[in-house]
Each structure stands twice: as structure tokens, then as C-alpha cells.
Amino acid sequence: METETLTDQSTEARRELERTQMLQNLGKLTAGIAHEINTPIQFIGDNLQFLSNGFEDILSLLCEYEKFRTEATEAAVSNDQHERVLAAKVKTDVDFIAKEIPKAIAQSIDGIKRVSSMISAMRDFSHIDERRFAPANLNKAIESTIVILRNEIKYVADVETNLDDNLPAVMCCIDEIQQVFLNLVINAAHSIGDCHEEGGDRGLIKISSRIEGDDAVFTISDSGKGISPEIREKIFEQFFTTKGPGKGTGQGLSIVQKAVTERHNGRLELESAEGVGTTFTVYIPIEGKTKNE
């Protein structure tokens, strides 16, 4: 008895470590969230205000217009009224905003998209706490995690993505498959981004998605450094980690085995060479079969 208890409150604790580690992975992303949806809304602010003065002036040139019809069939047009209403369309300039206005309410409506793409987002990875099994929808997952991710990734590499239509619902613990592509896809960017640091090329992440008999499978590739054989078999151990202080708290591919194999009763499979990249693939059984039943 005094053994499962133990036995419980070690899983109580690593689940709430886990918690804490998605927690933290998020805090950290929030800054780049927040300059993700700022960037759109303050163009579409500029934009809101460009159409603003600019209805302002052709209101003004229409008015002009307006005088100069009336006033032309009242009695014959002065010099001074034709002057008056040139003036104002060359003050309008009319041509310049023909021109501008089809452009301002596309990058409007393009921003406004960026930003529903980014609060979608956010709602998806807002059930952190929920911790149960239902149907699923992992590409969706999987795109709403690149969405938060932006920010991470744009500096350093471009996304791939080959996303299998056919896939079903999965029936998963969604928080913690959540939190495995978010951990991947980090490291991804972050492999990425050392070689860029040292002088590397801008880099590619490449994801996938299949079914592979009654498993989803999903393949996570980047182009960083790669792992060297005599530390790949500690990357999975809870706390290692090659970063540096305050970079890394070698806890994210511990908990994406834990969630993954002993969870999810799935695999995870680690291909890598250094100098040329790292492959990781993710097998969730599609009909949630775990260890516990």
C-alpha cells in the first residue's frame, strides 16, 4: 500500500513537472506571440488611417465637384472655379489612391487572418490542464504549433509541411501531444539556430504526417548540427541537456518519451548525423491504446 502510494505521488509529481516545463515553454513564447500580433494590427492600424484621410480628401474633391456641376449649370464656369477644382484634385491625388486603396484592404484583410491564424492558435494550446483522452485532430495540432512558433523559427529557417488529409482523429491526451511538438519544434529552430550563430545557411524544418497501419506517424526534420553518438543516448534523460545556463532545462525530450511511450503506448524513433541533421518520429496509435488498458 505504502509502495503505491509513493508510486502515485511520484507520477503526481512528474506530471505537474511537466506541467510547469509546458507552462514555462509558453511564458517564454508569449513575447514572441505578443510582436507576432502586434506587427499586423499596427499596419492594419496605418492602413485603417490611410483609408481614413484618404476618404476624407476625395469627400472634399467630390464636394468641389458637386459646386463645379451646379455652379456650370447655373451660368458659365469662371476661371477661378476651374482653378478651385484642379487644385483640389491635385491635392487629392486621386491616381496615387487608386492605386493604394486595393493594396491597403488586402495587407488589412491578410493581417487580420495572421491574427485570427494566432488566436486560434493560443485557443488550442489553452486545455493544458485538461489531461484526458478524446479524438483529435493532430495536423491541426501540428500547424497550430508552427503558428505560436513563429516568431522562434522565422529568423533562422523555413517550415515544410507535408500533412496527410486522410489522417483521422487520434484518440490522444491532446496536451501532451501538444507539448511533444512543441518541444520538437524547438529544438528543431534551436539546432537551426546554433548553426546560424556560427555562420550556417538559414536552415529547413521539414514535417510530416502519415498513418503507418493503426498508427499515426509524424517525422520532425531539421537541417542544425545534428547529435553526436556518444551523448544520443542521454538526450532522453530527464535534466541533460547541451545548452547553456538559462537556455535549456533538459527536461523537454524527457517528457516528450514519457508522453509519447508511456502515455501514449507509442514510439519515438531518433535519426541523426552530425553536420547534416536530426529526424524524430512519432508513432501514436490512432486508437489510443495505452499501456493502462
Given for the second form:
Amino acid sequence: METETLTDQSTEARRELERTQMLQNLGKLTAGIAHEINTPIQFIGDNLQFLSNGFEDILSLLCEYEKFRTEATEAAVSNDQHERVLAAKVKTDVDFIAKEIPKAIAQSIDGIKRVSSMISAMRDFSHIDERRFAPANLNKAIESTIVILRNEIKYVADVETNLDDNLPAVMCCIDEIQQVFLNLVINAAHSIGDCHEEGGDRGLIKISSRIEGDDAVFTISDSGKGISPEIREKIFEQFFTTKGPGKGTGQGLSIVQKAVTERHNGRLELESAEGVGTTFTVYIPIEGKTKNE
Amino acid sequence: MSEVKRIIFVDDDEEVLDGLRRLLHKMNGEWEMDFHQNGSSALSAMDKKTFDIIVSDLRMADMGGVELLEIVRTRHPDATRLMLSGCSEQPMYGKAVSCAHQFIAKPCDSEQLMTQLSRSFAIRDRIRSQKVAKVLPSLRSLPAMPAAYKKVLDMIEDPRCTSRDVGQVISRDIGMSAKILQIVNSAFYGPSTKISDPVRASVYLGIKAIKALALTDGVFSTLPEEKVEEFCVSGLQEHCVRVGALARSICKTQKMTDQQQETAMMAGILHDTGKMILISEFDYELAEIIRLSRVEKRPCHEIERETIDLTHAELGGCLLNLWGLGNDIIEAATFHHEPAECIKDGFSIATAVYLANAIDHQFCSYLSTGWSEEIDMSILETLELTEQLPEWQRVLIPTEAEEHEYA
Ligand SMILES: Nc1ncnc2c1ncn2[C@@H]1O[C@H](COP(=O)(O)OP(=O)(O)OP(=O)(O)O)[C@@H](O)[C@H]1O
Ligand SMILES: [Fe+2]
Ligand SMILES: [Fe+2]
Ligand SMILES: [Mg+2]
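May I ask for the structure of the form predicted together with its partner chain now, the form predicted alone having been displayed?
Now the complete complex, all chains and molecules, led by this one.
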């Protein structure tokens, strides 16, 4: 009885800490998320204003034409009338409007898609702390992670995904798995970011999913600076970090490891070479062979 | 300055550039516009042609907006630098604040953008002097009094000091006041109405942000001690603080709102901003101007117009305008030696500042002023305020301690 309360308490405390780390992570991302929404809203607004002006111009040109047409049916049109309608056409800049309207519409629709995908990804991250095991679409979870992190990644790396469409729903605790993806992809982006700061080229993050036996398998691979053998053992320790204050607290990988191995009875593999990059592979049992629940 | 008005836009998002290009297409006859997707291509375009205004995004791959605008500041000091950004990240503020004249937050509506651009062109037209045009836009800050700046640095390290305390110190210094108002009124911090009181500005920003700003290179700067001495800058600063207080009292007797009184106070403090610019950038010319003014018994601003083509009043007005401060403050600074302009629309904050300045020059003069004009009584008659004058003058009768200092 005694010991049970004790473990209960420490589990509670651990979860509280994990929750805090997740919230910190998301907190750091809000500026980037705002940026990703503000940008499309800017050009959608500009395009709509252009469309509105353009529509007015075209409408008044149409009126000119209409007047010209009625005049033409009543009597022979004079040179003056002809000149007037021609001047109206030149003033309207029909060529420019005609060329730009379709693009303005297409880009605006695309912009709205960008905003919506961000909003829906945010929704995926808003049910944190439900802690329920249920079948979940993990390809979608990965995609949401990438969208949420777009602003963090896009200045330093490209993302290449290779997701297996046949991946079945995985019995898991989705908020925990999402934390796993979030932490691994943030780490990958940071690692590439460090190389980039030192003058390296734009990096690449490769993310894939596949089925292997009874497991759903995910790989997150970066072309970053790699992990040196000296710290390889330490990185899973809680509070071990090589990042400066404000950038990392050293909790990411310890949470990842616990979520994957203890909570989901899965496996975590790491392959890394200094100066080449790092690959994390996550194995999650599809049927959700959980130990505790 | 070039005949054609040229703007260069830089944004790493092609769609944003397309949107702007379409939106501004109707301005084609008046403005020539270039659009670039990265800093280096913008820079090489600027080497080939002269641009009046650069509008840059903040976060861009390769060369960021801060880096770009810093390069532009040194290579093309006379270009107006605006930042159009969708970013709201705290740590970037400080640096961004020191390299851009003004910020526009994405998303901004088209009217706001057009107004901002037209306003920037209007300011440029007003800076007639070639000499000044080369210097003014490249100014990152107005120098502060070394003692006041040091006090601020000490205070931000002291856990007992509040943002209000720091604001109080800032509000007695022309350079730091102007800067903090530029920052607080920029789109990044973006209050919905303009703030014109440095104390309120400090409280609004909070001690952490003030600290970050104060420690960012280029946000605040100080005058070298020799100049402080040569031009008796502490006397000038105190003159400005008194003019602020008096302008507020005058507005109070005219039953203006609290908000207007607050603005009048700031307008008074900043009215001689141009003098600070002269002291920091044109000290050689200024010494000569002051000398001539005394010998010829003519006001400084007349001689300034002859030597550098602009008066300190106009110069200050231009900088405050470039930095996006409120219109009342800009007007008061610009016209504080032109009484006729100050009463064009009846009694205004500019009128109050004109009067406060003239009254203060009558009663207190600090060492390095030139020759001062009398108050223009005709404007008091026009506004039917002649009777009020003695009352306002009484506000200024110096206390004993002050008398000792400025006698
Ligand atoms: N993909 C990677 N490439 C290179 N080094 C990595 C990578 N992932 C993790 N590391 C190293 O492992 C350390 C621990 O990672 P972990 O995610 O636990 O903490 P953190 O990222 O430093 O901080 P937090 O995740 O709490 O913000 C990192 O500081 C980094 O040195
Ligand atoms: Fe003056
Ligand atoms: Fe003055
Ligand atoms: Mg991490």
C-alpha cells in the first residue's frame, strides 16, 4: 500500500514534468506558428484588395463599352466616341488585370490552405494530456508535427517524407506519441541549425513510416552535426543537454525513451555519425502490447 | 535625391511579393518598384540604382532582415528602412529596432501600407539638405546624457527598481525618450493608440524588455563628455524638461484633455531634438552657428537655414517623423520657431510648445544658446490669450536652487 502511493506520487510528478516540457515546447513554437499564419494572411489581403480594385476597374470599362454599344446602335459612332472608349481601355490596364487575376485567386486559395493546415495541426496538438490508449493514425500525427514545426525548419532544412499509406491505425496514446515526434524533429532541426550557423549548407530531414512485423516503424533522420560517441550514453538522461539556456532543457529524449519503451513497450534505435547526421528509429507495436494498462 | 520615387521590397515568400506587386500596381506611374526574394539580390540592385525606401521582411533564409538593413544603413545611409514582418519573437526586437526606422506588422491592410509609404516619401521631400539627407536616416539613436544612461543601466540591474522608476529617468532625457517612444509605438509592440509618455511606455514594455533593449548595441547611445561640456547639454536637457512641463500647464489652462496634456509634455521635451542631432553629428557647424547668432543678434534657426539648409526645428521634426512618432509631437518640434504655423488651426499643442519655449528662453538661458527672439505677441492677440501670459510666466519663475544654476 505504502509503496504504491509512492510510485503513484512519483509517476504523477514525472507526468507533471513531461507536461511542462510539452507546454514549453509548444510555447516556444507559438511565435513561429503566428508567423506562418501572418504571412499568408498578408498576401491574401493584398490579393483581395487587388481583385476588388480590378473588378471595379473592369466594371467601369464594361459600362463604357455598353454606352459605346448603345451609341453605336443608334447612329454611326464618331471618332471622339471611339477615342473615349479606347482611352478607357488603356487606363484600365486590362492586360495586367487579366494576367494577374487567375494567379491572385490561385495563390489566395493556396494561402487559405496554408492557414487551415496550420490550424488543423494545432488542433491535433491541443488534446494533450488525454493519456488514453486508442487507435490512431500516426502518419497524420507526423504530418501535423511537420506543419507545426514548419517555421522552425524552413530556414535551415528541407523535409522529405516517405509515409506508408498502408500503415494501419496504431493502438497508442496519441498525445505521448506526438511528443515523441515533436521532440525528435525539433532535435533534428536544431542539429542542422547548428551546422547552418557555422556556415554549413541547407540540411535535409527525412521522415518515413513503414510496417515491420508487428510494429509500426518511424525513422527521423537528419543531416546535422551528429552525436559524438562520448555523449551517446548520456543523451537519454534527464536534464542532459548541450544546448544553451532557453534553447533546451535536456528533457526531450528522456521523455521520448520512456514513452516509447515503457509506455508503449516499443523500441528506440539510434544511429549517428559525426559530421554526417543522425537517425532515430521508433518501433511501436501496432496492436498496442502495453505492459501496464 | 532622385526624381523618380523608388521602392525596393524584399521578402523570401514569393506570394507575398506577388501580392504587393499587384496591390501597388496602380502606383506604377508615380513609384518605381523592385521586388526581390533575397537580401543579396536586393543589395546588388541597390548598387546599380538609387532607392528611396527599402521594405524588408525580418526572417529570411541566408541573409536575415536585420543583417540586410544594417548593410543598407552603411552602404546607402540615405535610404529609408522599413520592416514588414509577421514575426513576433521577443529576442529579435532589440536588433530590429536599431536598424529599421519603422515596423509594419504582417498582416497589415493595404491602406496602412500605402499611408506609411506615402508618409515616408513626404518626409524625404522635406529633408531638402543633401548634407542632412546623408546623415539623418543613418542615425540609429539620439545620444543620451552619459549620466542618465548610466543610471538606467544601474537601475535595470537593481531588482528593487520598477519599470516606472526607469521610465522616470528616461523621461528626463531627450535621446532615450525619443527612442522608447519609437519602440513602443512600433508595430511589434503595437498598442492600439499612440503612447506619448516615456513612463507609460516603460510600464507597457516591462522591465525585461527594457533591459534587453538597453543592452542591445545601437538602441541607446551616449554623447562624449567633451561635447556635453562644450554645448552645455545638461542645460539644454533641463530647458527641454521645463518646456515640457510648461507646455502641459498651458494646455491645462486651455482645458485640453489629459491625453493631450501628456502629449504636450512630450512634445515640449522633444522640441529641440534637432539640437541634439546637431550636437552629435554637426558639432563643428553648430559651434559656428552659435557664435554667429550671438555676434549678429539673430536667432540660431535663421543661421542654420543658411549654413545647413534646415533649421534644428525641421531637422528634429524629420527624425521624429522618420521614427513614427505622433503628429502632434512632430508638428510641435517642426514649427516651434514659426509662430504663424503654430496657430494655423487655432490653439494646438504646437502653440503651447511655441509659447513654452519662448517663455523659457525669456527667463532662463543656458550657456550655449545663441541669441533668442522675443515672444510673438501678435499670435497671443489672434488667439485672445494675451491676458494669460503672466500666469504662464509665473509657472516658470525659477526656484532658488535653479536660479543659482542657470543665472
Ligand atoms: N538529432 C540530433 N543530432 C545531434 N545531437 C542530438 C540530436 N538529438 C539530440 N541530440 C543531443 O542530445 C542532447 C539531449 O537531447 P534532448 O532532446 O534530451 O534535450 P535538448 O534537446 O537539449 O532539450 P529539450 O529537448 O528539453 O528542449 C541534445 O542537447 C543534443 O546534444
Ligand atoms: Fe529651438
Ligand atoms: Fe528650445
Ligand atoms: Mg530536444
